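Only one chain is given next, in structure tokens, and it is the form predicted alone.
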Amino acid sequence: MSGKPRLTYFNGRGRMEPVRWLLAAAGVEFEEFFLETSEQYEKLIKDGVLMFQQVPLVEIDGMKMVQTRAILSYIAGKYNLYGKDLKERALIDMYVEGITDLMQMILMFPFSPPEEKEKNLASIKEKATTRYFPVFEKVLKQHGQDFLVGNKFSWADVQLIEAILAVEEKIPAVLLGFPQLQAFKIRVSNVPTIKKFLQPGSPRKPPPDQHYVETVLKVFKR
């Protein structure tokens, strides 16, 4: 074993994809295990390493997590990412659980029917400029800090920047109007771990794409 966290998922996105933000931002180097097959997946269950037979699955420090939440509440604890007391953790808490509503959508639109997807666009812009966005944009504004919480790095800014730029993708002006949002963008980006993160070649997955999707649907039967 060379030490290094393992990740087991698909080749792509999905559940995964704010873990390795996640611990990008804390500056650690991953493995990865790629599931292509029914097979490659049955036998994680029947070798008894997935308790909920979910993945993703994440092995580190001994231990093989599952459940997205759990892994990624343990690396930012694990990495300092998590605020310095109690009331700041619960505040990363409820930024970071409105973010993942938002990026619940953007997760389940590769899976939908072509007919709903159009439809489906309109409520992904719909909630985040009148629902979610507007939330970060007024609490920038009202601390002028540079983060979110404590004007310090922590998961929050990492779940934040790695939505945006998911949102982005589909909708391209999503943030005008947002300027605080902007200056955000702009500056996390910039930060030393997460400009590494965005450059090619590192292990940031592309937007998912039709043999992503198939590949979900193979392991899972579906």
Contents of the next structure:
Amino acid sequence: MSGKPRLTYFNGRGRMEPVRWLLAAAGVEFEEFFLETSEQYEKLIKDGVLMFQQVPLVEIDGMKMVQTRAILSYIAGKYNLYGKDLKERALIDMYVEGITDLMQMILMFPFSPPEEKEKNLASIKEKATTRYFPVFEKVLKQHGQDFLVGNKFSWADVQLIEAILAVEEKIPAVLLGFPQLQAFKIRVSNVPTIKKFLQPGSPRKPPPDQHYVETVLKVFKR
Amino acid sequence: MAGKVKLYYFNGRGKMEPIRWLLAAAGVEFEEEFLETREQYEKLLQGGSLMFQQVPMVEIDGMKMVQTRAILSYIAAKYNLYGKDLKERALIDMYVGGTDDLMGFILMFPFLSAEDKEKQRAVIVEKATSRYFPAYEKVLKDHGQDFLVGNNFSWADVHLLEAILMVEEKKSDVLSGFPKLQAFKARISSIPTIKKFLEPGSQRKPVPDDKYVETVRRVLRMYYNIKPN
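So that was the form predicted alone. Now I'd like the form predicted together with its partner chain, please.
Shown next: the complete complex, the earlier chain at its head.
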């Protein structure tokens, strides 16, 4: 409808990264406005564009959407990445929610105090290898198809590859013992829109660093 | 398809309560199996019924569904409580996201230390009155309709009513200053399926007490206190 989607967030991954992944997977170009100061954030609040005073904000199809999950569901629905019927959507939702729980641990990691980082890293590794990855390994093994749901590329596949790569950044050998996921990772990385997103110069953001953490804390005045 | 809907959870609100509300709103009958012992939970785990080793779990239409949001979305869509198109669904998802965040503050409440409980009560009231309730008050004021989305009863209305009642349990006059929400509360409470759910003897669960907390801790072996966020 009216131009490209416009993302408002920090210049970093955080809660916006899954949105960048999904838009990219759908082949949708988007613009970004990066929050750097608390004044910018306060202006957004004053202008009434943040329904719950929070980012992410995605302006898309005339809507000012907030709430990451709502945004992702809308994009998935619009670009046919949400399965063919209610039951496939239910599977995609279940898988995505599980992966999101794992990603939440990674999301919070940069903000945890130094003395807790080692424990948190161990927790991420444990949850990834005993709770989440085994489920998807089993799903892929049982149906033998290329994609998680309905033999078709969907939001669930995008979310899973994002999570695999994010965990691998912390624990490089984490896919040892998960041959289906290893093959899945290669396969989905070669989907043309994903391949493009994985190349340098794409809107994909690097792992959060100290500057990112400081910016977030400064903008939210914490 | 067939068969009853069956809920697996503790005998208390927790993460299952919004599901009870939504099924009730849709006029759908359901059975419940209450987790009371660690052994029951381990049996469910060993049986492979819990995809991510967690409850809530809902058996519905031949699926063993987990992940509260997935379950709620499925029920909403199946029973036509999810709007008429993608854009209405987007609004419902946004609104539910907000009430979910608000209820999240209340969900962890019973598991906080006594000292943190006092602080958290104030946080809940502050978030409700300065962040969430104003947003919904505005939605209702701007369109002047009876329901939040598309002039039709939806999941968003059920979820908001649940949130309002939960916050009122912490501070009974919290809706003063929100006339639209007061009217909304009265209106939605009168919808026949909701009215029935609000009556004694329904499957609505009471405010969590010490027994509930003990049960959850015992079954999940969760003996630490949660820290508020």
